[in-house]
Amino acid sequence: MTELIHDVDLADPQTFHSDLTDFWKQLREHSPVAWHPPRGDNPGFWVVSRHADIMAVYRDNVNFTSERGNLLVTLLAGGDSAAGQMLAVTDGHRHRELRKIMLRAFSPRALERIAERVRENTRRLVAEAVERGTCDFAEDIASHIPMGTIADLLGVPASDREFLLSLTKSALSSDAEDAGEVDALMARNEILLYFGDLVEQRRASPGDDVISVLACGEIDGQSLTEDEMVLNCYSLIIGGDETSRLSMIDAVRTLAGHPAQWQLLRGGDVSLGTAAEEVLRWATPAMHFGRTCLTDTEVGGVRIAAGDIVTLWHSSGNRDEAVFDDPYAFTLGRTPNKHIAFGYGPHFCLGAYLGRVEVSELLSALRTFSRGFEVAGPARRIHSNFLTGFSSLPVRFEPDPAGLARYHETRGASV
């Protein structure tokens, strides 16, 4: 298996547009702590591929730590600069603190709020485009609800959200091959600067959003940095953003071409919120996370030295046969589903029921409006070698005239 980690580089995004189904399996199978050799100016690192060696580690914050980094642009560099204030790449007293103070932000009261706006708007988006009769899912779609969404837990104005969706877009992939990190990096700061003139404006103004809630927040008697606000802001942007919106283009891709569920699905035959859950498992858009291992330790049997980067790879995990039966196909009444598309442990997703909320109201629109819909072009694949996805995906609708009638209804009576 040494010869196989060393045909494939995982630090290149050029990889990920190649299937490396049988290069996971056989990781897995032979190989599932694996050296990945340094390569150029990146240094080596550990590959770990198995569902239970991922959960291991993510349960284990005294042998491994976020906070030099956890993704491979920030480990390979050789650490985050925002280790220490970024709730992701925080450990111990401090992230249990944070985490605390960033989850008043996301009390039921709001988030049954944001939840329906989020039922609103994508019903509206879906509608709109089925009547069409052909969209770019990604871009007409796809790239609003869960901008919206975050956006408005922020209290982002509406007029500056197509802005914010663009930096994104370029801060952890790109839809272009040629573009470098130097895009990467500016895309990131201008997302920083951004919010820091945000954080003035809550602080002389509070109201009852995610970045006031951070405005007014104190640990052990002291109110938090600029920094912590700004860039806590940029990890909920970035992370809430990216995640659902490649989630729900994969979802539409993948239903047009498994027209069984989709019936399934549009009958009735699976809930929403089993299928939503096997939508996550089946595009898990975010490849990988990783840690630093702080002392000498094991994983699976493998010894890992302290100082080493360890990562750990979802898009195998979650395809894992030991934990899931028939892994490879899609399956929306699958149960259980034990899937880590949001990460476990102490740094599980805080926008976890966001997302499923986002991708189980678009499953119920598509179901309401629509009949079925076929994939119409070619659709483009994002640059990264973090996360996978579309960033363009023609569709053509077939409409449902009856749920269409009944929505416009309903509308018409709330007006």
Contents of the next structure:
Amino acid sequence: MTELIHDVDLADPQTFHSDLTDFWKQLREHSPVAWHPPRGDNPGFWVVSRHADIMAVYRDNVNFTSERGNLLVTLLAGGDSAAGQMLAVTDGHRHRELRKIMLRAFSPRALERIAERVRENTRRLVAEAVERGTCDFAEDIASHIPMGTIADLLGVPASDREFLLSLTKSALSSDAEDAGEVDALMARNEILLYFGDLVEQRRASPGDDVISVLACGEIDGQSLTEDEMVLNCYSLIIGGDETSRLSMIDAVRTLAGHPAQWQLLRGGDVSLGTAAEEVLRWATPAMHFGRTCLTDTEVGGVRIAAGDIVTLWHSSGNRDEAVFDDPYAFTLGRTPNKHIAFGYGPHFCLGAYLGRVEVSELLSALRTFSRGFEVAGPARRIHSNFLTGFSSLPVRFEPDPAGLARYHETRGASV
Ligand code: HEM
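Instead of the form predicted alone shown above, give the structure for the form predicted in complex with protoporphyrin IX containing FE (HEM), please.
Once more the chain from above appears, this time first in line as the rest of the complex follows.
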């Protein structure tokens, strides 16, 4: 069964343009902890495909570290330059303390305010698109919501948002196979400089946003360095923009292809919260994360040596038949739904609550303003070995005049 993995190069973004359903199924059954051999300049690495084994590695931050990178691309390159500074690639005491500081900006009051903005923003964008009749859902709706949410968390002034959105598109987008490396690097540097300026401003007059809590936070009596502050601001964009965007785009595409499930949602037969969890399991926008083994150990009965790279495949774990009944069915009412789209353990996604709010507000707006929708042209797939989904999705809506009229009445009343 080792030949299974000889035919598939998981480091190559092109691989993910094919349907890997059968590959993952076979791997879970016959070789759940498989050795992906070295190819070209890339070293070999372990591929963990069962839900239980993925959770076991995530939980174990004694034998496994994120400090040598947590994505295949950085693990294969030999490390992450932000290690020990940026939350996702920092471990142990410093990770716990940094996470505590960042969580101050995620207080229930702050989150409630941000969730309300997500709701307003989503309803406005969806209502406008439904009234126009057609849109590119990715471009016209999904690209605005997560960045707006992160900008709220960071306290980015409204006047700078478009500028930041255009920079993050150039810095991170996996839209095109030939996305310019130099442009991406320049955009990334501009974002870091921009956050550097904001840190200075917030140090002088702090608020309750992430930049302020980082600017005022201390670990073991020492302020954070400017690099740490700036990198952790940036990490919210890396962590929360494209993942949420891809989940929303996938929600629309999948619902358009599952009319019976759409009717259940529209009729109120499934709760928004339960439906959002299934959308997240189905989309699984982050296909993998990874760790480096620190001491010789075992995963699923297979020996892993210190220094080995271990990759954890959510795209497989979220279809594991040992955990999910009928895993290949999109079932909005699925409970329980122990998906691992947000990871697990000490590095569990810091933005999970907001990611869930974004998806459920989208579902709510769709069912209020539209009777139904269809994909109106070819969707463009992104090119990545880490994220999966679409960067363009033409959609045609059938409006719900009653829902739209109620929306305009309440807006009229609140103006
Ligand atoms: C961590 C997925 C939304 C910020 C993670 C991890 C996953 C994940 C799987 C674990 C990484 C690891 O263990 O190495 C997702 C998905 C999202 C989403 C699928 C949307 C559907 C967000 C949002 C934010 C965010 C909205 C910020 C506002 C972060 C941060 C971490 C993280 C800062 C690092 C946490 C730590 O290391 O302690 N995310 N995420 N994410 N996520 Fe998310």
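Everything quoted here is computed from the prediction, not taken from an experiment. By rigid core we mean the largest C-alpha set that fits within 1.5 Å across both forms. Positions refer to the first chain, counted from 1.
A movement of the C-alpha atom of residue 207 reaching 2 angstroms or beyond is seen between the two forms when the two forms are aligned on their rigid core.
Superposition of the core reveals a Cα shift of less than 2 Å for residue 330 between the two forms. Residue 95 shows a C-alpha shift below 2 Å between the two forms [criterion: core-superposed Cα displacement of 2 Å].
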